[in-house]
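Below sits a lone chain in structure tokens, taken as the form predicted alone.
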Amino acid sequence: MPTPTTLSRRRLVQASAACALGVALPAKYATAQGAEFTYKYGNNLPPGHPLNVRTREMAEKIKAETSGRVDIQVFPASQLGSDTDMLSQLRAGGIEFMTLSGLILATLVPQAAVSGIGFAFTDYSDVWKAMDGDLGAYIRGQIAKSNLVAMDRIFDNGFRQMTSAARQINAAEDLKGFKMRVPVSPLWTSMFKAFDAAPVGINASELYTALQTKVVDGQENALTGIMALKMYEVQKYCAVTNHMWDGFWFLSNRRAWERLPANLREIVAKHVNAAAMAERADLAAQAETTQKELAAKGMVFNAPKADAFRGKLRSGGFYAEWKAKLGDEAWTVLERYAGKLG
């Protein structure tokens, strides 16, 4: 009767012979030998954010369906560096995957900002028609020119809303002279300048103090961000303006992507896109719950009409400026979904 040692040696010889002949190994051998492709994926969101919950599930499903050949390691909360750092690493091949806001990706691919144009979309129905349709395809084509690969389905980063400590924001005129904190970005700055506001670029880590000490009068953020940053402690009013939508592109280094055999690329893309769809649903449900929680904490909500804001951006030259920056092709595709902007 064979001993356990004999059996172990026999399995090792069988596995070695299979490898030499190019025969696919059973999952138990692939796992024992380690992954054939170990890829790092980084993002800037907390571990508990729906994006990280879903991408961890995604990584597990990819590993299972590829019999352990592809192991995607998830690094949340900027563990691999800032967005700028990770983008540099991604382009150089230091990491293989990352998720990145289109508005930040625009530093490399200017047309990626087109989906964040102010008051382009009124609701998620418009967003997903555009981003799962021609607008998303156009942006992915522009991204490809930078030797990056973007998956077909973009993750949600939410509509942004405006908050204020002193008064409700009901119309564009209420923003005149208003000291509005914005992320350090030309798109945000030019939009609020068109409203005759006084935009101030401040990093998120300094935002709470800036509001507390009245350096700025208000800020704008997705509802989940308003809750996470405890804006309700220093801001009384929230105008549900949906003035800007943003999403996270799941990006890959092209060389790393093409190293994967076609059948493995198909499996990875399938699960990434499925994770994006699940995260969208998670975030939509969370946003509804979050508004109720913020109201319970004393925040007062109102819902201004977008038309007046759009009109002010048009007359203030915002749309003309960004049409010139992004080009006629990008603008034409955007207006196919957003309607005539400027």
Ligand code: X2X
Contents of the next structure:
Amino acid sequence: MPTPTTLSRRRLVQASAACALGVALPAKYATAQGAEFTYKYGNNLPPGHPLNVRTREMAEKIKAETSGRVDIQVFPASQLGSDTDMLSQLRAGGIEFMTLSGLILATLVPQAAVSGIGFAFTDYSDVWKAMDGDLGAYIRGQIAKSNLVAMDRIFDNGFRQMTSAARQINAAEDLKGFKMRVPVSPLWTSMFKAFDAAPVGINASELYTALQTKVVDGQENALTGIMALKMYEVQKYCAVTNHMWDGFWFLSNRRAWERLPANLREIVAKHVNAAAMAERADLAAQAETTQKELAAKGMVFNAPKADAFRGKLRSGGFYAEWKAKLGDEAWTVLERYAGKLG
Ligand code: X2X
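Switching forms now, from the form predicted alone to the form predicted together with the named molecule, please provide the structure.
Entire complex below, previous chain first.
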């Protein structure tokens, strides 16, 4: 903070008058003095992913509309640490915001995994009805109990597909013993165990290296993520399995969130939610072109039938197990949108 002697008397008078009246200071003033709230926002995706394009725009809009009082600094590409590290920092207040898959957040908020149950959703219209409706509200309520705040609109991370280096995956049988990288998450691990694969929990920050050094045989992600993380350099095959949908909650440390005056919270929430909507539209617009671009880079695609995988989850008791784990309330809200599971 500058001491009063570094301010001209006129600026100081202007500033105190503005404070006394409770009006926002002009952007020039706030910028010259540094923002009142400088908040760090971290995520695990490369700068070119739509999530980062839209949240950079979001930060600019928030700065402008708060006259420079709120400065959100966007740190992409796990610059602030892996998801696991960032989640600890977020809880401790070392960073103020992060975006995180509900399934990874489930290490802290178990019910946040419910949206990622294998083959629950088959298309986006059900996903957004659920996540913008009662299922999303239920999950945000669970998140709130852990002293984190989730903004209303979840960002899209896409329907996930399986990639491999050595051979094509056509059915669950091809996953037997397959070293599959999964994010660090109980549901992801459980699902690939149910396929008889050998899942290895690895943060996104280590994913490319794990594939390159063949610590794992393959991984699963949405095509947008496969492109953004340049996985086509280290993977040959892609099975379009759509085995689950995933999204990113925009989370805040509760104390940091509540430090913001109500009018600033409203501006921040508005722009975060708008960024999520824009990012969803970006992913939808890219859906078809991304597969063609990945094919042009040498990836070989196949489209197995869902039942070649889903049957294995059913017969192995996966749905019954997760219904018991998540509880009746979570399961009932999920089935309201996804239909009867199992
Ligand atoms: O870690 C992943 O695979 C990613 C980027 O999709 C998530 O954040 C869940």
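Not measured: the values here are computed from a predicted model. Residue numbers count along the first chain shown, from 1. We call the rigid core whatever largest set of C-alpha positions still superposes within 1.5 Å between the two forms.
In this overlay on the rigid core, V184 has a C-alpha that sits 2 Å or more away from its partner position between the two forms. Annotation for L229: C-alpha shift of 2 angstroms or more between the two forms, rigid core superposed. Q219 shows a C-alpha shift of 2 Å or greater between the two forms [criterion: core-superposed Cα displacement of 2 Å].
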